[in-house]
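Next up: just one chain, as structure tokens, the form predicted alone.
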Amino acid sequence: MQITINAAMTVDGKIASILGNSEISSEEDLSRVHELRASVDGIVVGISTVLVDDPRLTVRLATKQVRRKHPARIIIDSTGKIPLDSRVLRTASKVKTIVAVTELAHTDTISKIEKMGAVVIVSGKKIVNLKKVLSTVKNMGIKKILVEGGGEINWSFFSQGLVNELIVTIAPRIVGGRQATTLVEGEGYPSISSGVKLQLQKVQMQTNGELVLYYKLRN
């Protein structure tokens, strides 16, 4: 399985500022995620994207020459918090959708969010284990992977070694915030040597001095 998480970040690190705002890539970097997305089987997002942003997590603004259908939405959601009004769910029907929750979910939750057209994936008691829901998708042929996810889900990802390549835009903006949320979150590793270890693959410039940086993952 192929996973790559993107990302965009301030000059600072931040994925969001204090109060939460994420707006921040250009049209020219939506693009080219969007573009990104269409490569990709499946996208996978935490629910705090989903209650913050209330994504479509589709490929609209991806050029007609690469455009297909919409890859899979898979949101990690523990406790089944998605709102049935969310647009994610409102589109079940219509594109694949997959909300993997835990044991903690109330099965009237489960129930409700099935009738909306969305699968629902039970796995893990309190935190839901990815490598099993990743298992799940991958039986579905969902094999290629774009991880969207706030930081939690970035350290999830990392830490339990899941992650191919990162691709991170840097906008030319400082936001700072001891709150705001940063590229990576969880418990963090102890010390800078036993960090992720990344190799630089490529750097892209946009237009408006966005940098993309276009990381593969070192064993």
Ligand SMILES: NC(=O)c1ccc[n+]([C@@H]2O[C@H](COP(=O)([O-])OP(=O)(O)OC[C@H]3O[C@@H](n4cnc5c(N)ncnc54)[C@H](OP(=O)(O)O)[C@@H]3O)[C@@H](O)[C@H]2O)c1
The other form holds:
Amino acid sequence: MQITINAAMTVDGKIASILGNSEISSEEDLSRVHELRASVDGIVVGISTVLVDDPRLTVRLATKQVRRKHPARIIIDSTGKIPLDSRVLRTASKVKTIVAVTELAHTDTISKIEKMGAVVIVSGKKIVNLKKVLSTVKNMGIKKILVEGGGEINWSFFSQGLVNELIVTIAPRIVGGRQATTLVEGEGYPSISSGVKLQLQKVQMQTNGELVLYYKLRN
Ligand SMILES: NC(=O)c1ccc[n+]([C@@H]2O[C@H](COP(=O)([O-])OP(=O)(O)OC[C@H]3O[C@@H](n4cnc5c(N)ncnc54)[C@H](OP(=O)(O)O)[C@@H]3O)[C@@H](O)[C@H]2O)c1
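Pass me the form predicted in complex with the ligand as well; I've looked at the form predicted alone already.
Everything in the complex follows now, all chains and molecules, and the chain you saw is the first one.
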């Protein structure tokens, strides 16, 4: 399994404003992200990202020649609260869509999601068991994964040692806000030395002053 986290943040580490606005990337950066999407088998996002952004998670804005097949969309959603009119579910019969829920999700909720054309995986008691979900999707041929947030999902992937690579775009902006979501949320590590260790591989400067940093995870 190859797992990459990609995110865009402001210089002060926010991936959204206090109101949940996350339009941080420039057009150039969006093209890069869509080209990256085209190179993976599946894209993972948390339910809060779907509720706030209603993303499509498809390959539309690539400028380079890329394969046309959209990766599968995998939504991490404990109780199955994904709206039936969300963009991912509305297009679930055309683009493979997987909703990973827990035992808390009601059977009628699950069948409504399935009726939209999505596959539902039940895994975990209160929060979704990511390792089990990854092993299930691997059996479906989804081996290269792009995690596109948000902060809580990023924390779960990092803290469980599931990440191989982090790509982060730093936009020349500051938005502040105590409640604004940062790149990694969750409980956090108690000290800097116990945090996740990264090795910088590449720095790319984009035309509007954005920096794209490529990190590998260090043991
Ligand atoms: N700039 C960027 O690159 C970028 C990218 C993505 C998102 N965003 C922004 O980030 C914000 C959303 O981020 P967020 O941190 O609030 O939420 P999130 O990571 O999108 O979703 C977190 C939710 O997923 C569910 N979940 C189920 N199992 C989980 C598990 N094992 N680990 C973690 N979460 C699990 C939980 O809700 P339930 O228990 O209710 O299921 C949890 O609250 C939005 O404002 C969005 O715009 C920005």
